[in-house]
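Shown next as structure tokens: one chain only, the form predicted on its own.
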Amino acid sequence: MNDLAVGPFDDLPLRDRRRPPAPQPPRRKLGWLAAYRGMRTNPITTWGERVYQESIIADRGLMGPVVIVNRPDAIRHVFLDNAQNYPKDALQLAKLGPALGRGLLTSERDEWRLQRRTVAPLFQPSSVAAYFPVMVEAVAALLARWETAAAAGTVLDAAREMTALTYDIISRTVFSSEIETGADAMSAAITTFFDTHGRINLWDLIKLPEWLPHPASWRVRPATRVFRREVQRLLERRRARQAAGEPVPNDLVTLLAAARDPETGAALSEETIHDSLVTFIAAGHETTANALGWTLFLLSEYPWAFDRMAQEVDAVLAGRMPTIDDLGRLNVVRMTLEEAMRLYPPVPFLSREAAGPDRIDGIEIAPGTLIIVAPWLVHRHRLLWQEPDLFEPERFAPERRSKISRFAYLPFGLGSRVCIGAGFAMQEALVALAMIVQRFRPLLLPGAYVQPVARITLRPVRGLPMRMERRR
């Protein structure tokens, strides 16, 4: 089951054997109590060594029966050929419910895919390519911010600085620069939601109904109230233009409010409309800037992969603003990137729930089992990469990347519900990659302490503080 795409690496110049980091996988089974306090703190520190070993394994967890699938095509089997059978489970609902209610993230069936069609004209390729100026404006006032912070030596939190700069690429592109909230604030608020309701408690183990309060409904109140407030005002101000016979933009908020069911030619609820646009503002950007920061990160922690990306962004920009024609020329910028999201896949977790019996891989599958597709496992799977726990951008190589199975590497996951702001990330991500690395040099104070911890998404535990040197 090797995956041949993902090496050898015996021909290349530079070998770096220095793994970044990431828990070490326990010895032995935890016991029950060192499992419940390992997934509350930080769950990826729960996976012994045999679940990056073997294909798929059968167990009872915490939350009862629990499959967790790392094999390629049984991956496909849960979210491509059976999916009408695997909906996403009760927990993962239930930790993102409060703040993105039914949204396009936690809908299903007729109402994810009215959802989902009708924000889809703003992620076509041609929509994407059209936000590219949008991005480089947005990139080139953060790093004119930078100037200043480099002159003075100041230090930047690169985790909070890349949520800074994906939260303004939003507001630009899809919501017409119209969002008010500002970015620290906004940014607090996620960070809010996710430390309260990312953490596994003791309610969800003990699935108490859903109408009973517990601490962590009462603790993450505060932040949804700065993601509904801000819808509200959004949809107040547009109501008012479109009252007054005012010209709209054709952006997110005026696609909802216009969408209409085929069949019934029912317009979506005030309910819905709300709740999608608190997924796109909340949840929107908050992956991308994760893959920036650990981007940033290992080329902070590895210069020779910041000097080869220098050399290519260096030779392909000619000192010049980059244009929508230069992305497919730099292909060590977004193997490096790419790398990184194998890394530090910025959603570590997908899970679904067996809606009726099923078989994977000679495993019974009985109806309420929950299934677990990792991409922390996937990507680090001994059975699947050569050396997973290495920092190896060449593995994303376009020799080698053509031949990645598409169910080995899942960074915007899979099947009908990938991501589907796919291509804009990866264009936002290119973008500010190339222009950073143009002028400053990651670098990451010493003695700081990164590790990776799992809070829905993947963030540096205690952000990843910064100088950046000027280049020139």
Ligand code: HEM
Given for the second form:
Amino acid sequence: MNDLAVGPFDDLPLRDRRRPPAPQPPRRKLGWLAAYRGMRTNPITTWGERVYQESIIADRGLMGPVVIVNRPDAIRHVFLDNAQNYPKDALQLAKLGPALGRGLLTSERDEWRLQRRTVAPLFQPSSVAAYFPVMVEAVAALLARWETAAAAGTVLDAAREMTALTYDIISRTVFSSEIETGADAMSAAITTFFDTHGRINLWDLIKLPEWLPHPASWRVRPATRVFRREVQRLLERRRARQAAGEPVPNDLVTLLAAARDPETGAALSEETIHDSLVTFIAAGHETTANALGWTLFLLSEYPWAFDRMAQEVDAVLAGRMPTIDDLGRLNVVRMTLEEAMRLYPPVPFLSREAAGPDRIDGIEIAPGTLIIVAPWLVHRHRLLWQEPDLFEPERFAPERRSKISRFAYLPFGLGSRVCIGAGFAMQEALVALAMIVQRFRPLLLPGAYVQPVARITLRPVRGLPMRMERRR
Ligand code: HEM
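Alternative state: the form predicted in complex with this ligand, after the form predicted on its own:
Below: every chain and molecule of the assembly, starting with the one above.
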């Protein structure tokens, strides 16, 4: 077990230590129909208590053999030691493919390697540090809008606000402010995508050929059109500027268009460049928005956590704007964010498929087996965490943080396919939280219904209706 004893919050009144919302595991194993319905609407509702207690679970699921891996050393086996036997699975590719094609998240082998190597310079620590002032500007613009909303007592959807913020940040940084589609239109397209292709359907279960028309593939089209049009526009404008001999920024668009295979000298195909740009627009903001939204929710639910964070922010920033050097001193902000991502991991499941036979934890793995490593389960596993369903930022206090296995806490995944934007996301989330807490107290509307729903990411099912109360 990780060293996660409860610590200084032990003496809090019980009502304050209550469990933040999460679906109760069903008491009995679900029948096929109920399991299908649950998988379609919210897969995290289908796992019984046993799945949170065992280290590895082999099942013949609705979609064939499935092995859920919870044990840290077995997770290490899948993602590091024998990673070449576990490429991305057909189901994940079928779900994400219609929008993300063979971009960085969904490609394999040489195609993936070239893209990863090409964009890596934009995510190395010095580049991420250089985005800092732009991140501060974007948060300041959001907070200026909130001033008006706070004065008028307007209720905001904090989930939507965080999406608009992270979209603004990804656009201002790696896309050099050239994205034209508004945050609401992009967010609506992503929601449509999650609500159609992001859900398990009969086609996935009975493996009907993809060319056979099905409702999701019709309904997703307007959404994929939004992604494609935006990327088309970005590329056309950039190429026109290059043709006219105008200077162009050294951003994602330029790097992908200029990428060459070191051995063959071949460029990335037009299709791959498109797919990678769409991937970065979507993956580059949706997940961080969820991490921030859930953190604001927890701060509203647990006033002691807010007060502690506000005290730290006030002491470190002393009323001024943050600098990059402040980030390392914002410990409580980091601890709270990390605990929010433990309880509500923005990417709730990772999946892979066994290419060849293997053995994990004594279980025979046949080729084609779907392997699930779910941060949602691992982060709430009864043997890995003490009182796993409780909100306890103290678990991530510096002296305990180093004892948490990186195979037991994996919001950003791990191994060679680890999130390329992890450092970027942590920096923007810390800046945003510090600046928000410096000026506002987020207050969830009394009686608001909040529950996590897992499609491809983990969102609050009906958003987060909040008032932002001005602190001073
Ligand atoms: C809190 C925020 C974020 C979380 C929790 C998160 C989580 C993840 C996870 C779990 C993976 C691995 C998926 C797998 O192994 O199947 C991943 C991959 C990826 N993420 Fe993130 N992400 C976040 C922010 C970002 C940002 C800000 C960007 C871009 C600016 C980004 C871009 C990507 C890309 C391109 C990949 C694919 C990497 C590859 O396969 O080589 N993510 N992310």
